[in-house]
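The data below hold one chain only, encoded as structure tokens and taken in the form predicted on its own.
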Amino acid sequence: MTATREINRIVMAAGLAASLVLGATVAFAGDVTLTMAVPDWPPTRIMKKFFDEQYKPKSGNTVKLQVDFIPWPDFYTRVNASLTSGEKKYNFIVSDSQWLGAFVEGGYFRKINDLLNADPEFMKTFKDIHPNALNSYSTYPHKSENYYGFPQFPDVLVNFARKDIICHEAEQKNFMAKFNQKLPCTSEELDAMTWDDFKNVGEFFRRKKGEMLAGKPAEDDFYGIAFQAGKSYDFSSMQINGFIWQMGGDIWDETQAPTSKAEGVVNSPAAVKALEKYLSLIAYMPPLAKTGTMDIFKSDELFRQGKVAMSVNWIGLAEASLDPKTSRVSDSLVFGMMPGTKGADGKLVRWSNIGGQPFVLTTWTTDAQIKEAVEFVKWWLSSNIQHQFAAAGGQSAIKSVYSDPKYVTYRPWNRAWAPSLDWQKDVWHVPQFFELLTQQQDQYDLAITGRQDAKTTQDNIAKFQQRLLKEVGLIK
């Protein structure tokens, strides 16, 4: 354990002497270090910056936040290795939501109900969190009242688009001639897109270098659409789950264990059809997508390089697209909600797999560290800091914050934030999540790279999940 609390004996002695002389009560300051493992990306960089610049502990202690920034592709592996090795290095972790079951059952993540019950102010803030974010980031078993996490950065998928391309007069005219519908151009028009509309954009904007694009020769090969289709970590699953839920399918429902099944659900006709839909769009994406390496960072990079008209990605990556130093398209952006699927009533179904992460405390965190960690989290979730975080490119799951009219003015994608929250689900808060995830990612990679059809893929996933979950008693 690297986090320490040290009482400076010299200061104590001096303080005691002073109190005897002055007859006054003296608060003795100590040093408390909170050591945190976090993914290395803007939302955690902003958090560290805010802490260093603004945080003043109410206790009078000197509180240090020591942060290990870990690259996303290595994040789970390194945190898992640290926790299971017994080194007890971290007492504060920005955990992915699906890790909760594994690390709670492993004895590493601390339950926080007692901390909430002991602090009405803290509980009040906790109850102001959107229920979908609360269930995803805090509960184990999933959707129970056993709480483990606090939102650090909540996230959803949104549609990034280039106005200079999709709003161009000639492109608008030609798109109408080809599809007899308007090429979506405004935020509201992006909000109304179905996946079929998204596919049309992909089909329409495939241009070779030198072909005309928005009134001038394309500088490079150009493509209409992109979304995550990567084998690493959870990159394809997080996108495919949305297709499955939107089209009436489902994943194995852990909240109904042990009566819910994987076989017959994970490979239902609706789920197979949803995967077929997802795969059909890859044909219109940059060729890299067919190699299984289109992770969230690559699709973001291609969009910022100006090689894609629309890209569905996490808000957590969006800030770099606005910066002219990192984006060739910074001055021509428009954002909307992720495309949906039209339901029987004609309305869009928008289910999506939630992104973002909670803070969690580890079980070996000392009382002094817990006290300071809770105060830090209360500060982080306070209205003032949450507004500042949103204004710096972050997001808030606190209802009283994101429902403030000011909220949508902070960034162009914020208008899509609150409406998307109502459509978020999460995946597998069970100890076996990583086995489920890696097998599913392997199977989806076979489908994405054209080596296996959708039905075989969903059948294989369902069979594996049924066997594994039955072995551990989560399926009868």
Contents of the next structure:
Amino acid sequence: MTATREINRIVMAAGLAASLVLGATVAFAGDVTLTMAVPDWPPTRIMKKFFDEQYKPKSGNTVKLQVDFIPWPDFYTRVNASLTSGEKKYNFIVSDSQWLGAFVEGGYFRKINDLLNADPEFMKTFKDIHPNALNSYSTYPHKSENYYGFPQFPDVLVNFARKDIICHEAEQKNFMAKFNQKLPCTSEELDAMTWDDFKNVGEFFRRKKGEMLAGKPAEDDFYGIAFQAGKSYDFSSMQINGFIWQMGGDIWDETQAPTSKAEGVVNSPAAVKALEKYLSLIAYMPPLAKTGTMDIFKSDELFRQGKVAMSVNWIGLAEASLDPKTSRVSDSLVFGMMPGTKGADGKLVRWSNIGGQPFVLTTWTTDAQIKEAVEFVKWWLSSNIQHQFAAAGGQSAIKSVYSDPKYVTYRPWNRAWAPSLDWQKDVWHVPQFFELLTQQQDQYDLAITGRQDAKTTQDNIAKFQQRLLKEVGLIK
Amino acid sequence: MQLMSTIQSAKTAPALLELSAGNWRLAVLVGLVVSALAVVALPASGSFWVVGAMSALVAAAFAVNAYRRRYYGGLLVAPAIAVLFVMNIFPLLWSLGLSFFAYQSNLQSIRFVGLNNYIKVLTDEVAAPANWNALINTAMFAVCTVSVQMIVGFLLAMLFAKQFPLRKYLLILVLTPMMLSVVASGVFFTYYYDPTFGILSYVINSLAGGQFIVMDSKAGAVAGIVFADAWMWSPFVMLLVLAGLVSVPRYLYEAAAIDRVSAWRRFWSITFPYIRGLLMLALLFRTIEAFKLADLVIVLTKGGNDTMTISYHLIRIANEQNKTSEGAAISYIILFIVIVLTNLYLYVANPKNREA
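If the one shown is the form predicted on its own, what is the structure of the form predicted in complex with its partner chain?
Whole complex next, starting from this chain.
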């Protein structure tokens, strides 16, 4: 073999290899993968299912949605570790709204104003989101015009109740005899409940095993009410905030930084009274509440096991209560809005801490991925998909969707959805969120487990917040 | 002759400032100065790579020096030492360095603060009370869990040192908890203690008639955690003590029996010397583990009812709140306490060395 022939062979081989590589590149040029971190629960599972079954990108590209389903208890830790370690794994993250400050300031979450401004159709959908959900899920600084997130699954607290117990004739009669008022039984009657009414239900339905309950001897100890009173994550804060806002108190207002104060606000007489009210109801809940571990999953489990007459919990957990495979009470459910507090005008004040999550884009997402991500979000927020999502057990914060008369027919709790949205606020979005939250949760745990009174608790929280927020410049 | 002189000249270490590929002293000096400057002047990501490059420079100088001076044995173990350095020593030094900076991992902001983190975690009006409380709780857990485990483990070892029917099967049963994951055991105990579903509350309710909630007070919560921890780790103490017990020569007991020595005297003069070292080892291991107690607390109480331990508190500070450098300072304080305790134990355990 001559040197010339050898060179020719090498050139031909190189050409062949180059054309194969080029061909492959061309063939896969339209492939876009979006990697998403999500909590593992029905609302995100449904989203993935819809995507796999229905999503067809308008661009004609092949778009893959690669989803990491992370269990709820590990979710923040995993996402936080991924972001702060710099691995840049995720393009999309289903983030709790409170994380916005920490991760926007860290440079991880992408501002989306440019994407909205460039796409009138997208902007139109975005502006159709209920303002309370939009403020909570999208804005940082809170209630500013800087947008970061889109609602993935919006959530509110509702009252789950058992018709077989609360509508029973004997129970109705005895309740009337004891409290001189009707025991709430229908959805409308549940909507009209105050926390005092809720307390009465708690007091009335404390039954020992063997005592009569709805015409039969109780199979086990039974309790009237339950709500979240857990130390971990944000469980007690999410419920206590509602009491504080409803009774005229407030939390530190981040939108007024640096002029607003924590001391004098967080421990105002109204806030202390609200915490006292919250604590007074613990006595009527299942005994687990006294251990400070009554998280949303425990109260849900107790309700589905038939141990409680009424339970305030997130809609996101409600689906399992309808399923006879996972619920002993699936055939006797009625839902209403979370109890409220009567205002001076006699009307119910219903402020509550919003739940649910937005999804956000990360700053390292490429232009090609952003283009596909925007298309995906538009598809997700489109009327048809939002209706399907609501019909499958999700919720929609899009006004035109939840205002449709069909919406309330999807699930028994949907009738409480739209009226509740008007009463949603959110906890702080500042980067110090977790520090504020863990200290507050520690303090609430001391109060819930009976080792500290409400005044000392609110004083300690206020003092800590004042000092910390002053240190970081959010309080003058 | 020429070769010999080359070897001899190579064996002479170069002066500190002599520029040579094998001058590891100069490499260490340059490495330290450049690393310190980089850490102070550059952003975290930049200083990371500069410190890495300096470490590589020192390692290369060591390798060349070793090659020139015919330290082939050292060169052969160098890869293992390099792995140890990368996996253990470097992160340890890095975290020690971080404890002198104000670094928040989510904001990627860093500035030198000297000993401020140590002062803050121990004395600051806002941060210190939670740290001290967690430290005191940890000391309490260490005393309670280790005492219970040592006593139960010792008694179990005394029991299993004897032969009795079904001993082999019971031994397997007793050892099983130690092999389970802490989370699995923790979840098991949450249901065991649960006041609504739990068997413990159910049995006590049935017998006493009143409502029984194990974890509704600090004493109950601590007892619940100590019991669960002892259930898992008493078998570990038992195994170590049992190893000592079975190694005692039988003829010593036979001789003692002939001399009609009392049971207590037999134990103190024959058995105890054989198991003393192993008991100290068990005590040391379990104490160190007690200082790391977090997983069981997370599963059972989430630190509620004033059961927050320093390790769990550290997880919250470093991982959840992203205050990495404050977390590093707390870690080194724990390390210091554990080292002091270890030395104290070793001092007590080795009276002969002390006399010498």
